[in-house]
Amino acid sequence: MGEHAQIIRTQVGIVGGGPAGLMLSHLLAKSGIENIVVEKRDHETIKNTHRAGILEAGSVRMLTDSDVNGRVLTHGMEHEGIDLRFNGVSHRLNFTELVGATVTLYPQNEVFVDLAAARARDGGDVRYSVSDTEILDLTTDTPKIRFTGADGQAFEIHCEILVGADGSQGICKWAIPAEHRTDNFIEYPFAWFGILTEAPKSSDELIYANSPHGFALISQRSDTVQRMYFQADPDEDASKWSEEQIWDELQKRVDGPDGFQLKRGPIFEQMILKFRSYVCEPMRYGNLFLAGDAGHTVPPTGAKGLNLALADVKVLFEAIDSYYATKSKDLLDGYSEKALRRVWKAQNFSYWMTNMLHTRKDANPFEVKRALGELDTVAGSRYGQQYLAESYTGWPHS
């Protein structure tokens, strides 16, 4: 393909047009740094891939302070806390009171829509529906991205910095030679059975429930559509469950002496969500820099995935901006180490939340009661509540 490819030159080439890639592109453009984004999916596919989203206050500020638009403020739902529910009793953690912060419920695909609109508004070069993407010459001063455009034309981007923001299934991290890359990975014996339902809210804020029947998460999407999950076997077939079975299972996991009842409605989506933890070290090789799910994935229990991606972008943008302003590579050289510090904090928090709230099928009575003791310690101590609240609402960016 390289022989007949049309060559395009730019400062930063970005593989991946999800929230991480588009946010970086947006920030770079605002700073006068030329960039091109290539994305294998089309705009409508990403827009309609419904994924939950809890945004930390720092993530909300990135969207609003950088003039993406204000939809996160008008359409997002600001939450001041969560409920930890165990032994059938709810314990509310008030984040505002504990750590002076909130989170905002705003789906990931809506973040994409906002960022894509901002790039279109500002004349950004974002190429959707590309194929045959390759990256090469990563340790030279001119790393390259080869791809076929939606019209069948072959292109080769010659850039100075190449960013892999192409998600957990992308090509970029695998372009780092195995001898230069450490793949840190664990798979959890848990999955989530997730549903979307046309129903009123069962709760104004998220409920994280530990029960003898397994974990459940009662979440929201809007005033009329709700998202809920319960712990299931990773090999479970979601299509075999009736609506009545699903509702009964969810209700079992939140039952308690207070008589709490879920508000039921028609279920229009049901799926199994497997989860794992992965970290690629380092997140930089030559002039290739990884950001977001391309470099790490977390289980959804701690609501860290999208927030980690945006935090990576903040650190990487500041490093690239510094390089073009001063020609110093100091921040670029420090990017991986700085980003990974936050990544490992988030991995720890996500691992802790997951194991505290879920019950393994082979857990013995000691392990089950120990976890309840841990929940009681967290819920019964202001310091325990503050640790969870600080981790959940997010550490300062950069």
Ligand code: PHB
Second form
Amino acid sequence: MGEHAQIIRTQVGIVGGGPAGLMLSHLLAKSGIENIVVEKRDHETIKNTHRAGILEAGSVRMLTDSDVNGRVLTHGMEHEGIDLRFNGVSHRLNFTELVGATVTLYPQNEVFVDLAAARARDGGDVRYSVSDTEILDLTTDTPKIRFTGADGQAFEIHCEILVGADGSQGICKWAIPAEHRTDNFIEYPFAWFGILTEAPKSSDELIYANSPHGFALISQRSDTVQRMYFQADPDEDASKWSEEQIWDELQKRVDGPDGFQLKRGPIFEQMILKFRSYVCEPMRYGNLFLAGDAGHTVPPTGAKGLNLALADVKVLFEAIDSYYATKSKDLLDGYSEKALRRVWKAQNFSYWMTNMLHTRKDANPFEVKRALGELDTVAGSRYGQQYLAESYTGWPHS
Ligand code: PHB
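How about the form predicted in complex with this ligand, since we already have the form predicted alone?
To see the whole picture, the full complex is given below, headed by that same chain.
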């Protein structure tokens, strides 16, 4: 196969055309650095994959300052805070007032659509629907990506820097030999049951609810479509649940003396989202650099996944840009360590939010009440609220 492969030369080869890969490609191109992106899924599949939706202000700025387009400003919904709800009582955390920052609800698939459109507009080389992707020669000056194009033709990209932005199920991190890689991970004894519903908003901004029946998150997509989740068993079969059962379960978890009622409507998507916390260390091997979910995954409770991916891309872009401007590899050599500092802060925050808000099935009354004591400590003090608000809205980009 190798002999018949058509060779393409470029500076940066990127595996993965999700938000991380496309954002990096876009920034590199703006800086005059040639790059090619290969992605195994097709455009429609990525566009229709529902993921989380909260962007930190720093992520919004990456989209607007680099002229992706302004849709995040016109179509995104700026949120000033969240409600923490426990013991049936809502506690408002106003981020603007606490830490002078907001977040923006703008689903990840919209970020993808914007970035893909910007790459197409600017003549970017993004190849969807590729197969048989392999990466090789990572410790040489010419790392390579082998793949079969959508038309069946075999290709080999010869590049100088290879970026693995191929998500949590990707191939790139496994190309780092086991003796050069540490896999740090934990699993959780719960998952999220997620729905999309055609209903009016139940709340203008997000509600993170702890209840004796388990966690629930009330989120939104638009005035007419809402996104909600509730804690479920990882091996729950989502298709077995009737709409009424789902609504009753969600309602139980937000019930309280204030009489708060969810606004119900037809449910048009229901699925189980499994999650775990994972970090690959280091996020580099030779001339391979990992970015986003390819290097780490967080549980969704802290809304950090996409934001971390974009933060990696910012650090990696600056390192690659500096390499081509100065021929010094100093920033590239520092990439993994610098990216990992933010990764571990986000891991800690996501782990903390997840454990504080969820209820383990086998939890005894002590553990349940301890968690309520923790929530009360956070919600009941300005310092506690600020701690959560600072992490949720995102630490400053370097
Ligand atoms: C979502 O709207 O899908 C969403 C928001 C916040 C999270 C997770 C998911 O923490």
